[in-house]
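Presented as structure tokens, the chain that follows is alone, the form predicted alone.
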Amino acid sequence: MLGFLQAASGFKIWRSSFSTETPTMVKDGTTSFKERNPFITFVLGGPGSGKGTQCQKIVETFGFKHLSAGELLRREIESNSEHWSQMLNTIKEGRIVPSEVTVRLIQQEMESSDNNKFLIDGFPRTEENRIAFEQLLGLEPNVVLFFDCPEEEMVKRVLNRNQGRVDDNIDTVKKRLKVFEILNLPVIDYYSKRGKLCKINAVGTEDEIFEKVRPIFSACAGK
């Protein structure tokens, strides 16, 4: 409990660096981001489900801008390592950061991009994430991809990729999978009921899986 309260204190400091007002103007000062009518895809799946690899293939084939929620958070931590040690511990323990922080990082990247088609990888992880995104940006995703992969396969993939990340060890991977199952499945169910969910069987080679993904964007993205 003490660790959680200490982390929460760190979160307050981080939150203070973000404006609570939603920017309405883009770089030329003439058009709001919402009025650009962006094509937004949320990409969901447990750690090791292969969603990052598939995002790169979507980028190469359909010209989307790829935003990884996890990478944005890690980049923010690395840029202020003296202040974000609690956030680093949070990631190592498989817990999640406040929704507003993640949404603001994503918003900044989207509004500063010349691209109008976005893959938001690893987000939303919770119903709170989802609600914060919709409320702060006034937008919903056009498509939600869910890469469905057996737990044993995900654990094997994460341990084999050996990227030197602080959260890639067997105990943390299992913890992250448990967090994913508890918190992310309600989000998946929500979008399924809204008819926006595209479930992908994430077993097979990278190319085999992409052939299951390709028709979704051929139809939805006009490619």
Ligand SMILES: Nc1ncnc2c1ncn2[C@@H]1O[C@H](COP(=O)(O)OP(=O)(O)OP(=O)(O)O)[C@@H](O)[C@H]1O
Contents of the next structure:
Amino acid sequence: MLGFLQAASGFKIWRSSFSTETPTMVKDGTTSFKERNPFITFVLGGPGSGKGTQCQKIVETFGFKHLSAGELLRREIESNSEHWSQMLNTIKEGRIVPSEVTVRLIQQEMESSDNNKFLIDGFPRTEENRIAFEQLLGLEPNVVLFFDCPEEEMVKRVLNRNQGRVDDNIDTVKKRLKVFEILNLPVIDYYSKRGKLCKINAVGTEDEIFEKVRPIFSACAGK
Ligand SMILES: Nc1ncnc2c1ncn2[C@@H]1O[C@H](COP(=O)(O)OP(=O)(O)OP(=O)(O)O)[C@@H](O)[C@H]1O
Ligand SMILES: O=c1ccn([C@@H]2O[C@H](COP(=O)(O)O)[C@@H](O)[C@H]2O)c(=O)[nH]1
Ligand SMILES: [Mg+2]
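Moving from the form predicted alone, what structure would you give for the form predicted together with the named molecule?
Starting with the chain above, the whole complex follows.
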């Protein structure tokens, strides 16, 4: 099944053109990002579960830097960067972009930020993503939020979103849900076993859900 999900994107050819250099290596005496001891939150959940909406509220209340992996990829496509057409096709098909690309984009944003508290929204999508991030940056998340939402509600929210996203249509949403179940749930399960998962019932108003999120960060931010 995993083979089926990844086979059709020509990933092997695409992947081979990325450098394997470890980007966190200390160069010219500068300190590595890891030494900044950043506070990292991964924000997970199916398509339309409300990750972006809740991240916005966390930013406003607790001053985190919000990095949406999907948004970083969409920005790359819009700027016609290398491999933009493969990325666009991958997103249209609801498949997952190779880890090298996504980790590099996230790492660049983190390293260039003055903020040291990060919300990484919609990443890692796969066990391979997770391992790539942890190995390349030498870091693990402090907390993992999981917005748990019924499929029917997620489909309704995505189809009502109206932001012009190429993947907000019923065919792609069905594929994204399948990819979420097969590739992302194992990541959630991994962090659950590591005692890092905060599972939040994502049904209710945006404010009601934020009241479940707030205590997770209040403890460390004193708010
Ligand atoms: N609690 C809620 N109740 C109803 N609608 C919501 C709620 N939270 C978010 N929405 C709406 O649902 C849509 C999807 O929310 P959002 O973009 O935050 O989800 P997401 O998890 O980031 O999705 P994706 O993975 O597709 O980026 C948006 O139009 C948003 O306004
Ligand atoms: O780590 C990631 C994150 C996202 N993608 C691709 O982007 C779309 C949209 O992501 P959203 O989080 O819903 O904005 C997703 O369906 C994937 O195709 C990815 O490949 N890797
Ligand atoms: Mg989102």
